[in-house]
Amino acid sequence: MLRRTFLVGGLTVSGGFLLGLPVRSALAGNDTASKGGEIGFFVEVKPDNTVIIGVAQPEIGQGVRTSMPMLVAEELDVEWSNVTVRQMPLGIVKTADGYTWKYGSQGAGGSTAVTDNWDFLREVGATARQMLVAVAASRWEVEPGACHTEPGEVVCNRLGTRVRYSDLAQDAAKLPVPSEKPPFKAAADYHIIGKPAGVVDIRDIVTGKARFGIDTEVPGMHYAVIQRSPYLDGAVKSFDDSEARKVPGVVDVFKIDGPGPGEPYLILASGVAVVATSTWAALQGRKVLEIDWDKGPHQNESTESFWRQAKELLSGQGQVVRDDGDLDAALAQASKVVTARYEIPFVNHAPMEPQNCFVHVEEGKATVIAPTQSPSGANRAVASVTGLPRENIEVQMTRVGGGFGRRLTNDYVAEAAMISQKIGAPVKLQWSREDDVRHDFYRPSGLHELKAGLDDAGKVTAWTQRLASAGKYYRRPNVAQEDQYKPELYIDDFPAQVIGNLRTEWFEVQSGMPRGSWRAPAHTANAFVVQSFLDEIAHASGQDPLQLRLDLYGQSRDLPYGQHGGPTYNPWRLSRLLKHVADRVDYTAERPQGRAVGIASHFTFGGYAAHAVEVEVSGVGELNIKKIVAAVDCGIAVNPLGVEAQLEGGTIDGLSTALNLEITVENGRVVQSNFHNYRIARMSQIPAALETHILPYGDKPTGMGEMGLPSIAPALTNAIYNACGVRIRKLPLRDQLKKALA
């Protein structure tokens, strides 16, 4: 799209100045700017000189509702205390070439929101400032260059005068948007970007006023739950709903058909829907359903059979996806060869707010209110169910009570649309915690085999990683078989391009388990594997684990990186983080027996992070985590307070997962059901001494939602080995130490 179709000025009913995006006619080729409120705008200058800034991305706890308006406010040059923030709905527009964004891309995933909108949102603010300056200069009959802005005002020092933005708003609204991009502020002049800012709606959150999806209430709506097949790809043979219909409040019960085995997912599973006048009544009706299940094609699948299959696959040859140098010759010539295998389990997303969605399907249109990471995906899901044109499906986004990748998939939105269409009324579908744990797009599970060859000096000359896993692209449409490995092995990740003789190989494990994106997707697995193996190499060759990493990371240079987070990465940026956390944890200090430190680092989606963990392990295997030091390099930190929160949260999430979490399968059914047997970390497992550090680098930001998670698990298990000699190669940790030291 041309820039002139992105930015248009307008006038609000109250007389404020708007800057935002064009109406549909402009997108279709008519350049007439909007003068009213037909579409949402990013910036509104109110008559009292306060400013409303719209945020288009979903807020899932990653802080974009604060950080992204900060970009606009900085370039607009206003006081942050005078800004309020408005959540914008999904904005898509149908053009002659298909659908396009109305407000720029909208979604939350892959830590992309700030990075992708860094230039665009600053341009929105800078353009608004430029137009306000132009009006003031015209009034004063001076060149715009004779004017500058101070927060909320245009100033002309030559004339010794100033004027508030609100007094310029009506005239600014009449100007055409400048054809040239305005200059951005120098970083040295920032007074909002880079300064700590509290969450804009924190008072609403702590007082219970914040609106999450689960809070949606619309007059006349119905409430629904679904009893989904407990069997992977199972189906409803028959059901008896006679007792369910006797429950007061239950108004309808009917079957929901899921995808057939191997078909792409629109919804996750077949089941029976119960619709009632309250969620409680729907749940009570569901309890007394009698359903005869077709157990489907995976009824014999188990966790044991999964690992057995993975081990068998690794005895053969897989798909070689990267092959540098001559690995076989390098291994044959090596003075020492180190080999290890690591197991990564399936895990559940476990968001605090279970899945839910409001949908009202009407004649020719539909309304969706959903906690989603992908509002455009929600729009597509309803269109698939109803056949409605996408432009007739409104999607409103609420604050999301945790996403972690789960809400990138809109199966629960499709379910709600099916129910609303069936009953001809608005409906809110609610999942229980048991629904959430047993019906998920789980983090893929896999068995990693690593082998390294070392020369006489201990230098790593050969490296191979072989992975047998159930891939995330399972049943994803339009993905070629030869591309199934791509979300499991990022082939440009370290140590690719650092070790000359390197091979990466993938084997596909057959499983009926649904899989999807889980916070920092494959990085959570590969960081544990690679960073654990580096420690194993160091110990096997008598080297210091920190120095080994520093030697491998080498000098500062940009290496090509073709996966998400590229186009380049600089392994040296991990070195500076490692040195920092090592210093903060007093890496070289002598410690008593049973107490030690471990380190790890990783590049994730454009950002760099490192952890140092100090632990104490008793003689009977009791683990006490004494201290954690976490550091991140995310370029420039737009909101340092938000970066610290994400680094802390990612660290705790990764620690919880490494200590406790695993989804297992027996007879084609998920075993775990709630937090009693899927135990999120307790406060007692998290040390009070948890430091976070931001090491800025450059003038562009990366995201932060996922960077803090991958390196905590290997730092922990490396510390455990250093403390007691027990090497953890299988996650989660659980009682492995007590068994090993019994």
Second form
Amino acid sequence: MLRRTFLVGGLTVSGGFLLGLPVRSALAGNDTASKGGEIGFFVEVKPDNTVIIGVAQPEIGQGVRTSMPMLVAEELDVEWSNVTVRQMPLGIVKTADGYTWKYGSQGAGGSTAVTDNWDFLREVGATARQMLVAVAASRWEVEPGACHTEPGEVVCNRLGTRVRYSDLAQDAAKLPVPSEKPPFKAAADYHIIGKPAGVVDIRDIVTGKARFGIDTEVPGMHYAVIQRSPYLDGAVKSFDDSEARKVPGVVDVFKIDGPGPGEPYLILASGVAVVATSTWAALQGRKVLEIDWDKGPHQNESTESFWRQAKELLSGQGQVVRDDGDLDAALAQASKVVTARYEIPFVNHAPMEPQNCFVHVEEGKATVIAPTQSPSGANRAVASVTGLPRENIEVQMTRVGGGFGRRLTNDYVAEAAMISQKIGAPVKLQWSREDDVRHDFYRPSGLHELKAGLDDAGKVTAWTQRLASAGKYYRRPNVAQEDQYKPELYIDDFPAQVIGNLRTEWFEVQSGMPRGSWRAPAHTANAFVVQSFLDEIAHASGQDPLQLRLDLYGQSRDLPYGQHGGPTYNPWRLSRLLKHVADRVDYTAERPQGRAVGIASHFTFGGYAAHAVEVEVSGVGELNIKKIVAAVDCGIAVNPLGVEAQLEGGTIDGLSTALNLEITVENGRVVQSNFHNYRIARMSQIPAALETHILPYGDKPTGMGEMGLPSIAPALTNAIYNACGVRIRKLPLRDQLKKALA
Amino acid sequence: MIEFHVNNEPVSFSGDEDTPLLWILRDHLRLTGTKFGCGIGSCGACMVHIDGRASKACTSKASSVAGKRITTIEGLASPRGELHPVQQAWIDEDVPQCGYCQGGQIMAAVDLLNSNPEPSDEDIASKMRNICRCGTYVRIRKAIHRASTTMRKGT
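Moving from the form predicted on its own to the form predicted in complex with the partner chain:
Then the entire complex follows, led off by the chain already shown.
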């Protein structure tokens, strides 16, 4: 085991104890080494015995600025009310071997923060506590074992004495970081982990003081906007900026070259940048630009042509990515075969804070202040644009006004760097909402075909899923063609390993639409189709949808799971959640005509969730969602208040998307542009009766950012079928019910 | 020159009279609690009070606010820092996730409670039209009921 100290303790200017930790480039059973090296963190004990705890992950609303310091504070043993939080910048350091990350992997993606930092951050706290105890024991001339801690103090019962951490901090800072891993508290002794904690920044948020990327203001800063090609992979043929330059405040106008068709995306599109002394001046200048566009290679692409292509593909043979047992024989022997196709649209991320970024490129260095989910990606983007050494590019993270996967790509950072480099001055690039809706790495769209074979008893003996989609690895460098399917079909997902004769097949749809990670990526599509299809099987064979699932999920056991969220999963944990939500929604109750419930459940990135939805559908297709019950099993809940928030938010995100949201294309251009035609749900669409339940399991937490989303959409459409007999196989729902029942 | 009051301070603006109040607040007065979300008066992230009524700053031109009294989220608490009951209710219900839209939500909620001190769920749903992309609607609704109770008690 390597246990290398990256930063040792030291004094801060304010006289606090700054513990730079640690420590591990490799720990047995932990794959941190594969993620790029050392992990580090700061604990600072102030003279007034309050503590500042650094957070290395970006806060996008998932609650890491609360949950991460809770892990440290628990083992450090301090009162939570005495903790304040500091956002760490990107910790990039150049070594002889390349680059390393002194605060560990920094990013917000894949619901990994709590899972990946659970052991490490508790160790940070416990190590700091160990060092404080060592100083006290040395002063009192007793063994460290004769001392214990109480929040903020080291206590020696034998001597009947106690001392505050702040009185020990200066000496503790001089100690080498202990080489032995400190013992952790027993779960029964937790006074912070597992207790509800409010958002740490809440007072700043409700008083308008919280700083997001868009609020960055640096003396001498310019403001920029870009008119990007409205055509997918279009280019600027020529432009006339004479009117734009007349707008008071406009200082410069120039072309920005985007990637050529098929090339990796450093930025999304070619365009024309307008630089000004205020945001409004830049926007006004942009409005009067005259640009002649080369409409590019996708000018005939449309949503209609996309679905036509997908249907043609499904009539042929695709890439078989999983093939268990003998599907064809099992289907041939089946006494009943059920089949259905489902359509999943492109969707836009639409975080509330439109993309923006501050960059100042100077001689030999650059500064970035960005709302980003991937600060190392931001650093890399600026290096690509400028050619600067990565260690000379500083990346500061702000609070982020929503991520949802959009800010895993740093195209807007690269754009800002291009502009700052060109004008030789600091700049804040601002996207409008229209820019954001029309230029995104959209959630992939796809056509799914499912087929199941059942025996005489209604047991499912064969299962196949065939998907024709435009995958999110499109134009990603260094991805082999045969691996393109991987983020679209997670081949170990249920019902793989449960149904013995199973085949999964992928077809690549050609499209010029940029694609990327959208909260719970392919789980949103696959949960919808699989959980819808289970109900279709149940109805076709006269079985109860809940009982069918309980039978398939089976007894508690770990199944191998090779994709993100593994290495194992236990489908029985879904059964436990389903029974809970079914009970809470009164699943078996008799309901009046037009009123019914639906259920669904899904395993996402290590966590388990289930939803039950009660709806009423009128004779003319008006939908009224009466009640939603959501339950999650994320192991142990570090911050139950935060877990509930993510479950509520994920549920509402999934609901909003299923009800309303679709990005369409006509003549190679995205049709939607703003919230009037990309209609995120408002409160009136969300039922007041939305319950959340946490069912603890085991002794470790999983993440929570994405689990709450996938199963709400199929629970809703299963409820709709039960209420009115209309099966929704195409998202979003929109006015399908009114059309079907008219 | 356009003159008006922001958070009880007199301000004057001599730029383009079509400049939305949003950008005057943000770029010129550095009051960044009022957020840009859509620019078309749809999402409500830029909600402020103009002469006491909730209004969208992104579609309020400078020329339209001459002589008006504007309150932003920064001016909602008392000068001594005592929070408005709606702000306190947002804390008590732990409403925010990313937090970006919440200033606008709070300004809308204050206006709602000023005109309807005891709103039903339906009243809240019909008046609270601001978008929250994180999906905090359940807690927003609870926080409004809580603030309603506090304000009616006069505490």
